[in-house]
Structures are given as structure tokens and as C-alpha cells.
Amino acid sequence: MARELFIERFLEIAKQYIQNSYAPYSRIRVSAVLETDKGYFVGVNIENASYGLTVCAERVAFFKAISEGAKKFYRILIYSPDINPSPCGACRQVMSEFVDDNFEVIICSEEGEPVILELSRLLPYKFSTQHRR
């Protein structure tokens, strides 16, 4: 799918689901929505009081894909109507053990343009032992 294709449909399919996030504590709502060989996949964030146990939208999207069979990925989308959404490191390097380095990570909020990122930008020295799937 073209990249502004993919922008225009995904970012709509974010907005609709960012009323599933749970975010009483930083009220941070965030979506993520993930391209891969077995379709879409969205995530939500869902805060914890122990805020440890917190879960980032883009981490979701990932899990529920791999917890279906989805082996490649192409590239996700992530937006937050109230701040500019910049994954964790957390996410970045759950998404290094998945993709390549040229991956795309697409940040959208509700102000100005979106933002495109590959991944070795993101975390240029990811921890890793060069395990594949």
C-alpha cells in the first residue's frame, strides 16, 4: 500500500480506536496501528496504577500480530490526539527485534504534519543477538 494511502486510512482507523485507551493516570491516549503480511493490527496504551505494568499502544499492536501468525512487518502507524507520540524505548526495541532496520514509524498528532521515521533512527544502537525470526 502507498505510503500517503496508508497515512490517510491508518490514521483514521487510529482515531477510531483511541477511545478503547485507558489512561487515567497520565491521560496520555495513544493508538498504534501496525501494517503486517496478515493485515492490520491496532493497539491501544493501557496504564497501570503500578505504572510498570503500563502497556504502550505500539507494544499491543506488535503482540496481537505476532499472537496471530504475522511473521513480516511493514510498517505502523502512531498517533495520540493529545501530545506527539515518539515511542518509548521500550517499543523501539520490541520493534528492533521484529523488523529491519528501515522499518517505518509513522508519529501523528493533531497538530502539523506527520512525521516518518525509520527505525535506525529511532534507536541506532539497539541491543541485540542477532536473532532472527
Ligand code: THU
Contents of the next structure:
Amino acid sequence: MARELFIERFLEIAKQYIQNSYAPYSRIRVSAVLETDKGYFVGVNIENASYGLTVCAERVAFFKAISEGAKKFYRILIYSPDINPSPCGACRQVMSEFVDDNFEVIICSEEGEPVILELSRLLPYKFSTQHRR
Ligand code: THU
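Now that you have shown the form predicted alone, what about the form predicted in complex with the ligand?
Up next: the whole complex, starting with the chain shown before.
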């Protein structure tokens, strides 16, 4: 799907899913829509009273997709009505396990135009076991 159409269609869906975010501690709600070869998967952030157990929207979207057999990941749209989101370091590493260098991260908030970045720019010199000696 063309990027413009993807943003138009899935930003709306990301906004609807915000109601499923469970963020009583930070009150920062985030949703993420992931485009794959098996369709689209939406994740929301899920916090916990034991704060470190919180899982970000991006990882929820990836784990849902992988569990359903997705093998190719094209782009992810990340949305928050509460902040200008940016994937955390842990999510960058998790995403990098599954995607090509041209995988797109599209960051959306209530203000301004979406920001489009390649994951390779967000996580240069990533850790990988691909080139093991
Ligand atoms: N969070 C995400 O879900 N994705 C991001 O890109 C950044 C942060 C969540 C984690 C936590 O529930 C809340 O935002 C505040 O850190």
C-alpha cells in the first residue's frame, strides 16, 4: 500500500485503539499499527504496577503479528495523543530482529506532519548474531 494511503487509513485506526491502552501510571497512551505480509496488527502500551513489566505498543504489535505467522514487516505507524512518541531502545532492538534496513517507522502525534524514519537510522550499529565468527 502506498505510504500516504497507509497513513490516512491507519492513523484513524491507531486513534480508535487508543481507548485500549492501559496506562494508568504514566498516563501516556500509545498505539502502533504494523503492516505485514499477513495483514495489519495493532498494539497498545500495557503498563503494570511493577513498572518495569510495562510493554510498549510497538512490541505488542510485533508479538501479535509474529504469533499469527507474519514473516515480512513493511512499516509501523506509532501514535500518541499525549506526547510526541519515539520508539524506545528496547523496541528498536526487538524490531531490528525481524525487519530489513528499509523498514519504515512513521511517528504521528496531534501536532504537525508524520515523521518518517528508517529503522537503520534509529538503530545504527545494531547488535545481531547474523555475522557470527
Ligand atoms: N511507550 C510506548 O508504548 N511506545 C513508545 O514509543 C514510547 C513509550 C509507552 C511505555 C509506557 O507505557 C509509556 O509509553 C510511558 O513511557
